[in-house]
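As a starting point, one isolated chain is supplied in structure tokens, in the form predicted on its own.
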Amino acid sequence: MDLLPLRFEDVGRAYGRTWALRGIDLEVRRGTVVGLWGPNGAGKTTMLRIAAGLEVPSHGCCTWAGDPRRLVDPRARGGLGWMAHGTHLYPWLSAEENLALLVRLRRSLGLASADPRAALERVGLEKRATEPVRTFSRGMAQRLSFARVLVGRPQLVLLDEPMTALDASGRRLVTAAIHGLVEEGAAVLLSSHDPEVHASLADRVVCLEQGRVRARVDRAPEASFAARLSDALGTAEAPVRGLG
């Protein structure tokens, strides 16, 4: 079942009298990466949770392939790859057992999965496959969490700070794996505080401030992307400037 494109149409999300998001319009198409940047409280995680169907907009609409019902359809949700800020792994299971459990759950719903061994290789954990996750460093657990995304063979990938705790080698592996998903036709929406993550991955960066879109910076033309991105992002404390 098709999930793409992911589309936000005039989306707002309120918690009591406080609006975490207002007037969000965004489309994420097949084979593209859209980055979300902004200071803490800007609305990045709320957008990801709405895109994952874990929260419902207070205003407007979020859809997969033009149909809001697909966000709650188990068959459609099988094509979602969701990586939260926490790893949500089972610490007493090994790396391969964590992935095997996912495969069994997907099989019970009639959903196909990628080879868990290949997923572990893509994140550099094949030699630690039989070790319990409780012995892993935070960075290793982060890579395993991303391997779980790969096993789901996702069409739509939602990543909340995917480079958390990763060293240079881990960042290279996860970056390459994200590029691989895009080459296979997936759409990626990711949140990161790190401008280097956006510069290495994103086709477009959406800058959020106080729940509103303040700037959009497109990669094209490539030659000026880094400079325009740097100008738009500024720092977490500074006002967002620049328009793409």
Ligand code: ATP
The other form holds:
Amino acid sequence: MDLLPLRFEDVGRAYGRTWALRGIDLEVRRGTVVGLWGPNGAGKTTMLRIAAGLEVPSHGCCTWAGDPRRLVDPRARGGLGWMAHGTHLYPWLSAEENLALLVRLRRSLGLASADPRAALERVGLEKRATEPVRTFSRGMAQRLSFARVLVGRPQLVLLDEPMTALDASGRRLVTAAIHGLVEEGAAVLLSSHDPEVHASLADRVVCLEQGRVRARVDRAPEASFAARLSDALGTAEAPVRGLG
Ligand code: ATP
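Give me the form predicted together with adenosine-5'-triphosphate now, not the form predicted on its own.
Full complex below, order starting with the chain above.
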């Protein structure tokens, strides 16, 4: 089932009388990464939750492949990779049992999965595969949470601060894995407070302020991307480099 592109059309979200988002137009296409940047409360998580079908826009429309109903279709949702603040892991199960459970759940819905062993290797957890998650550090749990995304072979990947708690090696592995998903054709929408994450991954960075788009910075042309990103993100004194 084709889920792409993800599209926001004049999307607004109000909580009571306060608008958390207003007038958002955005398309995330196959094989591209869009980064969301903005201060606390700018609306990044709200955008991701709307894209995941967990929030309903108060105005405008959010669609997968042009159809708003796909956001709530259980079979379509099998093509969604979602990673938010919680790790969605069972602490008493091992890393491999957590992934095996996901594979069984997906199979029961007729959905294919990627090899859990390979996913654990891609996040550098293969040596901890049989240990219960309750013994994991925060960063290890974050790595496993990302391995869950990989097992789902997602077309559409929504990541809220994916590098939280990761050390340098974890950041490199997750960055490489996101590049891998994109090469396979996935569309990625991610939020981060870290300019280097955007510099390493994003084809386009959308800067939010008080729920509105303040600026958009496209990677192309690559030559001046770092400088334009630094300007837009207000990091001109420490130029944006990206993860090695
Ligand atoms: P952060 O960088 O802190 O994660 P963010 O950019 O992700 O912030 P959001 O979590 O999307 O910001 O919040 C945007 C605005 O919407 C904030 O003003 C927040 O208080 C408000 N908001 C979010 N969820 C709710 C809710 N369930 N009820 C009321 N207000 C909410």
